[in-house]
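Given as structure tokens, the chain that follows is alone and in the form predicted on its own.
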Amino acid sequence: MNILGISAYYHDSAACLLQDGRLVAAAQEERFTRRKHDAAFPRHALRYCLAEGGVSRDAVDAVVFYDKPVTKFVRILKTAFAVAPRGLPTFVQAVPTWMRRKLWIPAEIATELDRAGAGRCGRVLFTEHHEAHAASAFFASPFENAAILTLDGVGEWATSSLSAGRGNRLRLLEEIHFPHSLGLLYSAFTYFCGFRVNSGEYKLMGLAPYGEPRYEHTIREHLIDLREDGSFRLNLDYFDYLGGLRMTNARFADLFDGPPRTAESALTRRECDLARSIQAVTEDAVLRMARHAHRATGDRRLCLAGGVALNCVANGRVLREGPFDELWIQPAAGDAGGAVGAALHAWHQLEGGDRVLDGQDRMAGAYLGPAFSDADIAAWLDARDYSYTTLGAGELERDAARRIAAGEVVGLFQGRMEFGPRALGNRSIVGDARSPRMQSVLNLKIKYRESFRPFAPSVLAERAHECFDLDAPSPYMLLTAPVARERWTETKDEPFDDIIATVNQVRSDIPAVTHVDQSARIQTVHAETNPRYHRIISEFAELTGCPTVINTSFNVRGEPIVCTPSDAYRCFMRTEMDTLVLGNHVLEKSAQPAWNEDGDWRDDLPLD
């Protein structure tokens, strides 16, 4: 049985394919169109999924959309009328798109399937938004029974939900409804601190350790009534997202010492303290919800999804301080993962399909995107006269490890592309975590992004305890934990007006992945799910004694993670990366012809 899951029209559109309940393929549209957070119907991702699954004509049994557009449209209408006439600009801006496209999704799906050569599908189904999030968390998890929390901006009406998962069934227990939203509260501060909503929230999280929580009391007193069970209400007098085109209003600015920061302007102590303050409130809210979920369900395991579940600092606190024995977070916790949840909901909840429970999750390490064969990559390189060396298994891993240990920045393009916001070794840029220069080099010369942004470590799963105070797997880079105390080094307080000096302080013997609060956002690398990446880090450990490397996504600021060899080559040549490893082929920057922006690097290869 072939079931397609689709998410679209808000941000991070995606498609996935289930075959008899097995997740065969999943990808975000942005990776193909090269438009970051692309919200368009995922026609390219859909075609990839059909090709990966070998789906023949008229063989799609169902297509499942990740929310209910009519219900969402009703919410938009009711909200606009409730705040009229102030809501008129938002209403006028939204309605044409809804009337033209968003209310006609079955027709859009039929058209796109026909264009892709898939013919007709059996049924078009719709889940509720948080139903899809909950399904993506629980049905993909390794747990037979679990409590499920979903937390985001807003779906149709729900902004947070608590469910109980039992076998192949989900049961909704409680919801919090719009306009009261933890995700929108966090996004309001994202906007106020000068970052883009729905893409800059992780920047706010990274900025928080530089500040003090001096606005925390103000937030609790004026913005949110947070109760013991994690439920809450927002004071809407300070927000403008109901009827305006901004997140916050003048009252919000008066409360927090002036107008919002202008994007790209210098960061001040105020933004750092705002970030720390809202992060503290968010962590408290998530912890309270987790404790309530434990009391309400009696479960020892918790699953998380929704955009707020990408807050790895809050996740780490839930794991360390919460009442649950085990925690599992959907790696594509945001809207992209809704496509997976929609398909899983149809298979288990509607079709009664059984779950496979073998101790492993169903996300296959998140390696669910396109791959390219070594032969096709070599032919593509030869056609352009790009210089490369081909190495065999074992030799390639040793060569990559030697380069990293020597201080090179290496782009890894291996196997199937990752699904979700994190690069996990197949579309990654890696470097030496021991280097005190590596964080600034990667930020300023490779990623071209803000200097305060931390980098994540990839560590051999079996040796993670040597570097971090973490006693649970973190294969999807969704948990933050302290660097092991014995690795810390003494630091001195730097004046805040020299943030670069603060960033570049050596805080441990793996300084490039140690944030200012001695924490790290960790990826544990497992030989079972990514044997090549595991071997590269193992070879690096043999050379250096250190089982940890830097892992950052293979892209530059403002662009999606690379998908194809041509994407990777372009990024390689436009940055100061030293070496590119395309499958078994190694390319040195110094050996390449002069970069031509208008050259034929754009020609893509067939998907493997």
Contents of the next structure:
Amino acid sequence: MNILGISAYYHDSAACLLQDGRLVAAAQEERFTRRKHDAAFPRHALRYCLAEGGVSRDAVDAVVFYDKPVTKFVRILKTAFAVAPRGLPTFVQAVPTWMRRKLWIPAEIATELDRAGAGRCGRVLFTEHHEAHAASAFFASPFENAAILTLDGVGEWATSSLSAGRGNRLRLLEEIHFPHSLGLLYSAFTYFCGFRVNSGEYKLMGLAPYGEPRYEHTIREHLIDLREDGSFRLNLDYFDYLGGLRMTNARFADLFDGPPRTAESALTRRECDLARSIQAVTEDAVLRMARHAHRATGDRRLCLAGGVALNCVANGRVLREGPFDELWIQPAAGDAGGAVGAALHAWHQLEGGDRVLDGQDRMAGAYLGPAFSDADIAAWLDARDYSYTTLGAGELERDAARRIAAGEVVGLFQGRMEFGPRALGNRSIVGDARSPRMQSVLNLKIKYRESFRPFAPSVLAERAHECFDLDAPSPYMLLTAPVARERWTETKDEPFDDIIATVNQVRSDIPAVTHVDQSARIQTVHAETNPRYHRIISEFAELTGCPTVINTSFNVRGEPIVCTPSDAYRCFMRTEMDTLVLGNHVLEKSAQPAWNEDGDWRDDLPLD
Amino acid sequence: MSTASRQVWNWRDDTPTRRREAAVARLRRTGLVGGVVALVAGTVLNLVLGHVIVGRLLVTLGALQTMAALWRPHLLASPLRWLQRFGQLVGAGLAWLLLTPLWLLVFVPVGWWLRLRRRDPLHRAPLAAGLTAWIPRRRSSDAASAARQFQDEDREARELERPECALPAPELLAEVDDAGGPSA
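Condition change, the form predicted on its own to the form predicted in complex with the partner chain:
Below is the entire complex, every chain and molecule, led by the chain shown above.
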């Protein structure tokens, strides 16, 4: 049975294909269109999934959309009634899009399937948004029974939900409804600190450790009424997202010492403190919800999904301080993962499909995107006269490890592309975690992004305990944990006004991945899911004694992660990366022909 | 190359020449459709409805566009781009023109009426002390609900006042406990 899952029209559109309950392919539309967070109907992703699964004409049994569009539209209308006479610009902006596209999803799906050569589909189904998130977390997890928490901006009405999962069944138990939303609260601070909503939340999280929680009390007193069971109400007097085109209003600004920060202006102590404060409140809310979920379901395992579940600092605290023994987080926890959840929901909940419980999750390491053969890559390189060397298995890993150990920045392109926001070794830029200058080199010369942003380590799963205080696997880079105490080095307090000095301070013997609070966002690399990446790090460990490398996504700021070898080559030539590994082929920057582009390519990439 | 990778990365066909050819074909198609429509509309206006000047103007423009589409499609690139922008502006203007009266005649009065009756569709009022903001989810989802583009609203559930830290009703959990047997 072929089931397609689709998420679209908000941000991070995606498609996936489930064949007899097995997740065969999943990809975000942005990777193909090269528009970050692309919200358009995922026609490219859909075509890829159909091709990957070899789906023949008229063989799609069901297409499942990840929310209920009519209910969402009703919510928008009700919001308009609630805020009128304010809200006319939002109304005029929203209604035409709904009339033109969002209310005609079955027709759009039929057209796209036909254009893709898949003919007609059996049924078009609609899950609820949080149901899709919950299904993506539970049915893809390795747990037979679990409590499930989903937290994001908003779906139809729900902004958070608690469910119980048993075998192949899932039951939503409780919800919190719009406009009270933990995701929107976090996004409001993202906006206020001068970052883009729905993409800058990572930055706010990364900024938090630089600050003090001096606004935490103000947030609790004025903005959120957080209850012991994790439920909450927001005070909407301080927000503008109901009727305006911004997230916060003048009262919010009065509360936090002045107007919002202008994008790209210098970061001040205030933004750092705001980030730290809202992070503390968010962590507290998630922890309380987790405790409530434990009491409500009696389960020992927890699954998380929804955009807030990408907050790896909060996840780390849930694991360390929460009541659950085990935690599993959907790697594509945001809206893209809704496509997977929608399809899984249809298979298990509606079709009664059995789950395979063999101790492994169903995400295959999140390597669910397109792969390209060495022969194809070589043909392409030859056609363009690009210089490269082909190495055999074993030799290639040793060579890559030797280059990383020598301080080179290596672009690693191999196997199937990752699904979700993280690069996990197949579309990654890799460097030496021991180098004190690697963080600023990567930020300023490779990624062209803000210097304060931390980088994540990839560590051999079996040796993770040597570097980090983490006793659970974190294959999807969704947990933070402290760097092992014995690796810390003496630090001196820097005055805040020199954020670069703060960033560049050596805090451990793996300084490039040690954040200002001695934490790290960890990816444990497992030989079963990514053998080549595992071998590269093993070789690096053999050379240096350190089982950790720095891993960042293969892209520059504002650009989606690379998808094809030509995307990778372009990114390689545009930046100061030293080496590119394309499958079995190694390309050195110094041996490549000059790279010329009309104008500054950075102008074409929007700021994220 | 596998079907899937060719679907994603068709670099052999995706050469600058092919891209240029495709762009020209697109321009030719758009130009021809627009040109023929203008020719037909102009003829009808001129010969049937008697609008001679407008009709002739349209016929002339249509003829020029059709000829350009046939022999020099690249000449249409810039005018079509401007036409598209103009269309977007007209679209945005029309949206304001049509939706503003709707807003003023329906949304504003109904909004005021709701406020007068102290009804808030968004439930923004502060929560009384000692209550939980969790809303019980009493309806379950099944094949029939999955076929619909909307969900059934449970207004009562939203109005329920439950004490802080109250646990979900046991029957909700029992529903899944009974149904979810061990898997393969």
